[in-house]
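Only one chain comes next, encoded as structure tokens, the form predicted on its own.
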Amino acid sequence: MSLGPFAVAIAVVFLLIGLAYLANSGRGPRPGREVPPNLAPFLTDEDLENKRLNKTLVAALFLSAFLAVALPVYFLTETGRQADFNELYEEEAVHVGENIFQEQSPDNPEGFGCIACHGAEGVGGGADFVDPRTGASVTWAAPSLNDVFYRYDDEEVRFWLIWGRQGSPMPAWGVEAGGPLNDQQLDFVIEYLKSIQIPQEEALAAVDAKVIAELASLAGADASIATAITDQTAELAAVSSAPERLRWAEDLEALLDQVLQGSSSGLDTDLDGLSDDSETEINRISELAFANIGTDATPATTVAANRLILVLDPENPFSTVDETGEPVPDQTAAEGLLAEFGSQILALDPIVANNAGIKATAEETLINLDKAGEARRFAVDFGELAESHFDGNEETAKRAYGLFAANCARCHTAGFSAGWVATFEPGSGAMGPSLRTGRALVQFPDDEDHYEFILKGSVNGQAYGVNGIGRGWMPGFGTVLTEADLRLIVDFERSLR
């Protein structure tokens, strides 16, 4: 523990004692004294200049000696106290930043839900998004943040936090851009992001896995689009059948409600409050519901359709179990089916009310998906690429593409983060400029300048290449990619025509 606070405390005690002494010396008459001090004969010169003066001087000498020792000790320990305070502040800043990053909850009212898209510990994830080109609902690839400071500095990260990324699910978070976070809160988030950065060795070791993942994703692009078309076809069917399903839901809800109101009359073998005839009728209503309301199920409605299934046994008062395996009374299960009809009606009402517009949008989306599948604008001919720019080595050409896809395509390939249904040609341009039609060769006639730019990134206001002015948006990859990999990216970008 630091000695500084003790030194200050002792100095304060001495000061208080001195002040008390002075105050006591000037007090008025006390009980029992006949003559007030101010009326008594004053001290003689001998008393003033010897005893009293000597006491004062000795006290001053000791106090000066104490201060001469205490103040340097306090000064020498100040650096340690400041370091401890900074460490404590950083710990608290990381804690508050983590709270902001997490989901909001009663235990964490400060949460803004960054984790929902970027994953726990910032490992990356996805966000639901409607692609504006196709109209399809996609999962937008949210980047990892546990390695972001290997590419950007503090101010560049702050810029993206403040302004977000237009055309993506990433909103503006800074107050000056209309977001909810002030400067101090942004500082806290940045401190938290710094605290979760993975070691550089780990970032370098992850490169090969990312390349493999990108190549596997490209190989499965056609299947991915086919799945999207199948899902959209089911969605269109569900929209088209919504009016008929709503009618069934309303009719069966009224019928089930009527059955439950008269369910206690008649033979009740299992004594559960539902007559045997009522249970048989409820089973029939459930079958009708699943056949007519649960039709055209999409991934989003399959779970709801399954909730329409109810089979009651007239000889068993607990015919079903809940999600945890606990038995459910038949009366409760029947009431749950009635509530599910109500939920189905609430879900179908707005679809039916706006059916024409929703159906037209779904049809247009399906057409766009079919076009995307036919065009295959994302396709890469690795054989041709290898022959033209990689000395016939197809494996090298594949690695070059994989490196570009993992590190550059998010900004330089239109629709890449939205998935294959929206992806255009590699290097077609998005937030970053297009690299096709020889753009890289125009911007960087010298491939060494091109390499340096990818190595270090752009700096706001500084020139690069031919007539290029940096904004700080282009990250540098020199800390997370080897020179060989960086040069493969250069070769790939210079191959784009």
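Owing to the predicted nature of the structure, the values given are computational and were not obtained by experimental measurement. Positions refer to the first chain, counted from 1. So that the term is clear: the rigid core is the largest set of C-alpha atoms that superpose within 1.5 Å between two forms. What changes on going to the form predicted together with heme C (HEC):
- Superposition of the core reveals a Cα shift of 2 Å or more for T77 between these two forms.
- Once the rigid core is overlaid between these two forms, W473 does not reach a Cα shift of 2 Å, moving by less than that.
- Once both forms are fitted on their rigid core, the CA atom of V13 lies 2 Å or more apart between these two forms.
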Contents of the next structure:
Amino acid sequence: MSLGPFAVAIAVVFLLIGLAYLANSGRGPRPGREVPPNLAPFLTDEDLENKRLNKTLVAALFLSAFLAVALPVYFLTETGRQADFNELYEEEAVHVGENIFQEQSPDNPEGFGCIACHGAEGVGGGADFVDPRTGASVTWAAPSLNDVFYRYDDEEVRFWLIWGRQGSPMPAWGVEAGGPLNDQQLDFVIEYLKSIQIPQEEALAAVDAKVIAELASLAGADASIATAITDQTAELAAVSSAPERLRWAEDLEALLDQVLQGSSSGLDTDLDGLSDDSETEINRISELAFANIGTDATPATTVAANRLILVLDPENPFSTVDETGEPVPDQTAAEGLLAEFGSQILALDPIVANNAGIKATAEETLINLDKAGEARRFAVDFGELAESHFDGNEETAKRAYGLFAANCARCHTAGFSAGWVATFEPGSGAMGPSLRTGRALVQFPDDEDHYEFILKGSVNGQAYGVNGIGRGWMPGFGTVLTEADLRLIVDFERSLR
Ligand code: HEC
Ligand code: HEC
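Let's see the other form, the form predicted together with heme C (HEC), since the form predicted on its own is already up.
Every component of the complex follows; first up is the chain already shown.
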């Protein structure tokens, strides 16, 4: 038998069963059978509108109200998120910038030591510098940075950070100029500098004190040069005596070494391992050393020279104390003296090796300092200045000079930042152009234009005056000096011949 009829037979049987079921189920409820829920009458409205329904509705109302309030509130906090993030980023930037500004240390590996020259929080400071014209070791004044944004805008500050200042101790920091700081690090430093700016009133209030300080400094110029000459004379003496002192150091080092090797034999009253005779001999060596090696001439050896003094007491095993006041065993003290001879030799060796050259340079510097002291190129005749430009009022003339010295001289007077030994005539020209020989009158025939220029400063690529081309290097002073003071400076500059 084939499968076909069999399958048809089964299909027919199922079809019949299905039809029978449908016919039977369509006949409605029958007694004794449970009524299906959808056919049974349900609860009445009275039954349904009970407390439970009310509670549910109240809950729904509250939930909707909550959403109606919470969503906008949530939205409002969302809009500030970007600003908050920016603020957080800025705080972090200031923090990283501050680290860059500080000295490098194991705790602060990202430090680049701006603070060493510009002072804590950028109050200003100085840097060691050898003035190329006199050869004198000087301190080059480093400007305050806690007011730099009153002088320069972001881009101008960034420019100086990248390129530094040629001919001054300010190094180039940007990678573009071969420095170590990338763009982002520069951003951070700039953020930090912004965070330490003093309020404008404070900047304005500082003007008078600066003027007084400049006038006092000028009054002390001769004394300051005299001190430089005294120091240089001592330096020259130290260089000249270096070969002699080196010989003493080497001889006494050998002698002390010998004494220490045989120091255990003989009477040792204080039982410290150094015989009484050795202690006496060490004292004699120390006396010779202090007299012949030590010199107050060069500041660097002053401290060391004091360490050449050693007086041992044969009856006391701890004759000396260290810097903290702790007693030092005599044996250790004697070894310290031996080590001191070693460092003296190390310091003197290079000076002796190039003695003729170093001496000639020191002599030349001394001559230059003498000349600077005689020439007094920095001098200003206030009586004459008052007569010619300030209606005979010497106080006004002094203030005008003081304002120029405090604000302009570092860029417009040669050598001004390097101190009086290096300073030329006011306005003789440095990073900024010379303003002498009536230059300001040529550039600004109308003094109102002169005033306007100092008020705003130069702008990169923008012409000024008769033939000036700004590079944005000249700061504007309108935010830190009053109009009256600016006009005094203008008058002072127009007096420079
Ligand atoms: C070795 C000393 C030294 C160090 C280190 C140094 N500076 Fe300077 N900086 C100077 C001197 C000096 C000047 C002024 C140069 C001049 O007389 O024209 C200056 C000028 C500036 C100026 C221009 C300000 C103006 O008004 O002319 C800025 C900005 C500045 N420094 C920022 C920095 C920052 C930021 C750092 C650290 C990354 C730094 N400096 C490190 C010495 C230093
Ligand atoms: C940070 C250095 C700096 C300081 C500080 C500075 N100047 Fe200048 N000044 C310049 C430079 C640089 C120029 C040339 C313009 C330029 O390069 O942007 C200039 C140009 C000038 C000129 C135009 C000179 C010419 O012949 O073209 C005058 C006038 C002048 N400065 C006056 C002042 C006065 C006044 C002050 C103080 C209140 C002052 N400067 C402070 C750097 C400085």
